Amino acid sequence: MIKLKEHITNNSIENEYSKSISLEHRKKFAQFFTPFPIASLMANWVLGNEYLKTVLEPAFGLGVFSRAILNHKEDIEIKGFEVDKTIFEHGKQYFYDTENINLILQDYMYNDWHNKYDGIICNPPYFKFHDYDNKNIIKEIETNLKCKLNGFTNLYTLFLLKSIHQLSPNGRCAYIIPSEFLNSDYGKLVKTYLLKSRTLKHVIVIDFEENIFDDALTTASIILCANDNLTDKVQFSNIQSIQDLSKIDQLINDYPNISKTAQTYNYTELNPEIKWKAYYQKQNSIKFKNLIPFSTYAKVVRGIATGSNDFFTFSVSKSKEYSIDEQFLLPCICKSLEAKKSFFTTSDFEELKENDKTIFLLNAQNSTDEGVIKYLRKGEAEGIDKKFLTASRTPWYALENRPPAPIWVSVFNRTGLRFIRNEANVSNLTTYHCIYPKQTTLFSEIKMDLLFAYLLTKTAKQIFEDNSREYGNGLQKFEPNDLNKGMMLDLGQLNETAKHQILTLYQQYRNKVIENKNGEDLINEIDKIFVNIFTEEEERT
């Protein structure tokens, strides 16, 4: 047997486990291990409860938090829940001689509702709503907590809500979870519960260059809660490195004296309806005047979701293989890399077609063609008609109604949003969102060139960043409503001279791009015009 003391202050236990257990198994149970320095910091928060006698680890794993706590206080009664038998047996092996640890092979979400704890500490499993029994678990939460939740709520936040409910008077809770919920639609109801419970004390957003969780594409946050009513303030902090953890240790040691900073708010100042990045990240939009919602001028919707891209997408060679005539195929961009420039032209599409790229969608509705019918039967034999999306359609092979969008925008990015003018007038899959400008006096007059010229600027992209969602390694994601609700400069404030200058530069830029030349200097000139008009004089100096 391996004794606990040999491994208590490092991640060697987790490293050994990762080497012996397949990545497939670890991903199945969302086993992404917490670095020990972070586990130690979280343990310090829990240990700050002077009445601490009982501790709960709802997703025990290999007990990294229990090890951190026992390193400072050995007489704590610890209970741990775990659903994976494999890691449960490993955990029992390491804690076999620790009498005050009770490990239970059960799902925390369905058990132990009536017990209260002085400390709860956890790195819960990270699953999307469709990867677990979300309907029943949400029902369990809503029944016990008497609250309403969004059906898309991620499992990790359900763990957090249950744990807050189980805090004893003066009890403290420390969770390390993705920061996604702080800025998502489903997170609104979660944040509402956190504020209503008045337990939230610190939100620490971790923005390391590398992911905290190995193999997990997400940005982490540490949520510190206390059921003590000692303060009505919540402090947000940002850390960029392991060295920054010492700053958080100081905040923990100073509690409940929360220093007043630009990132400290009373409960009444926090709005659960907005993205909370506004409370911990400088907003780019504040230096501009005359801002309006992007939805004033355009509507953003996601691209076409097929339910089975392999089945529904075609290249020229595949259409010949299955005898599908081109009249039953819809021209479509299926991969983001197929559109590399700011303008996607008919010539670009024809080049992809000649290179046998996948640039068509099966458009088979009402077709009596023999080749189409035979291919559809093949799909039914393979169960394509029973997939999540296709099963809800009539007929199952019907395409979503998405007319070609004149402008596309990237869903994920690391270097800023990519906007593409769809001059070829072809459709797109979900690799891009669709932008449909609304008919306004402004756009009926000059069509959409002015809007697209604005979207190409650094200013437009920076303002949109205020409404983005962050994942690991600097990856940003925008859902359609992130853009619809995002802000933009009110182009209606431009005078005719400015419009003419912008559109002249824009046409020059387009010509350069079509000729495969770099025209960024022209976009910079357009950006300067917007900055000069829409920022206050003191911001420009």
Ligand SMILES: C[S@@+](CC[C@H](N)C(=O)[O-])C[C@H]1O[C@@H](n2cnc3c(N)ncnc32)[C@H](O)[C@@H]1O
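Definition used throughout: the rigid core is the maximal C-alpha set that superposes within 1.5 Å between two forms. Numbering follows the first chain given and starts at 1. Quick caveat, the model's predicted, so the values are computed rather than measured. What changes on going to the form predicted in complex with the named molecule:
- Superposition of the larger rigid part on its C-alpha atoms leaves the smaller part rotated by 8 degrees between these two forms.
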Contents of the next structure:
Amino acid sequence: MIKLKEHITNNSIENEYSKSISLEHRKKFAQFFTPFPIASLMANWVLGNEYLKTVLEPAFGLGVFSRAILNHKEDIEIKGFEVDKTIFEHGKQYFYDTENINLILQDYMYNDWHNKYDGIICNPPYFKFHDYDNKNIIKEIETNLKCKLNGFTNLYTLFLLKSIHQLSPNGRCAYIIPSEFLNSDYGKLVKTYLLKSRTLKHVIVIDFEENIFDDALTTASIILCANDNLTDKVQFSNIQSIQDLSKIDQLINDYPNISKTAQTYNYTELNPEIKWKAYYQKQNSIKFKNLIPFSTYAKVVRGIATGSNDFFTFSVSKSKEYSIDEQFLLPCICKSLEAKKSFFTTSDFEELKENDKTIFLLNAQNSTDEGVIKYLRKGEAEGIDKKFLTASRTPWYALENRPPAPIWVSVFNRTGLRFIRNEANVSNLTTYHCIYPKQTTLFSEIKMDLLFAYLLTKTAKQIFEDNSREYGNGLQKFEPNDLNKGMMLDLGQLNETAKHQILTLYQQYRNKVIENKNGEDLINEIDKIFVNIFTEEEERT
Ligand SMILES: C[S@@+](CC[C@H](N)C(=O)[O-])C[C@H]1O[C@@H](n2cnc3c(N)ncnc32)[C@H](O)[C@@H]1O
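Now that you have shown the form predicted on its own, what about the form predicted in complex with the named molecule?
Following is the full complex, with the preceding chain placed first.
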């Protein structure tokens, strides 16, 4: 039998398991393991409860947290839940002679609702998509917590909700989870619960250069809770490297004294409805005055989703092959790389067409054309009509009704937002979001060119960044509503002279881009005008 002592303070058990079990199996159960130094730090929080007798590990895996606890205190009663038999059997052999540990092969979400614990410590399963059996779990939570949940959620937040419910008086809970919930709609409920229960004490956002979890595309955060009334403050911290863990150890030792830093808030100051990055990340918008929601001047919606791009998109040669006349094809940009510059003109479109790029979308509705009908039959034979999106449409090949948008924005990239003026007036797939300036607003009507000139500046992008979602590895993502709810400078406040200056520089920039020259210096000039007009006095001095 294997001796636990040799493996208690490192990840050798996890490393050995990862080598012997396929990635496919590990992914199926979200088996990504906590590095021991982090597990040990979280265990210190739980061990800080002077009344600690019982501990629960809801997603046991190979018991890294239990090892970290036992390393300090051998006489704790530990219960572990694990749903996967393979890892369960693997883990059990290390704990065979530890009598005070009780391992249970069961789904945590459906069991053990009535027990309370002095410590709960967990790295819950994280599935990127909402592909878990959420409906039943939500019912289970609603019954037990007597609350109403929104259908869109992520399993890891439900684990946390249940664990908070299971804390005994003075009980402590430490969770490591994606920081995504702090800034997304599905996190609002758990944030509300953390504040209402007054259990949340520390939020530690881990901004390591490398991802902690082998290949999960997300940044992690450590959530420390205590079911005591020792403080009504919550502190946010950011850590950049493993070395910073000692700073967090200090915070843990100092509890319940929470130091008064810029990132410390009373419960009443925290709003569960907003993105919490406002509390732990420098906000670019702070230095500007006269900000308004972007939705005041424009509306952002996602591009056309076809349900099967291979079937619905065409190049000239494909249209010839299937005898589809151009009158049944909608000019459409299908790949973001195909619009390289800030302006997409009719001649850019013609060039793509000549190079036989995929730049059309089948627009078959009401057509009796023989070629079109034949192509649709082919689609039905291939089951295209039964796909998720097409099956819900009537007829199945109907296109979403989206007029061409005058401005596009790329949705997922490393270098920040990229705006493109669609002068060719063609449609776009979901690689871009569509931006439609509002025709009439209660405020002054702003010109499309002025709006676009603003969007090209660094200032516009920085202000939007306050409202992005992070995906780890420096990837940013903006859903249409992140932009609608994002802020912008109120261009309606510009006087005629400033507008004229900006539009003149903008025309010069456009000419340069069209001639394939670099016009960045002109955009910088425009940016300077905005910064001068909209920066708060004290920021400038
Ligand atoms: C992210 S891993 C963490 C493992 C370990 N605690 C660690 O931190 O290294 C999550 C573990 O929970 C298990 N798991 C997944 N769904 C579960 C459920 N509903 N109930 C209990 N365990 C579950 C997985 O098999 C996996 O071992």
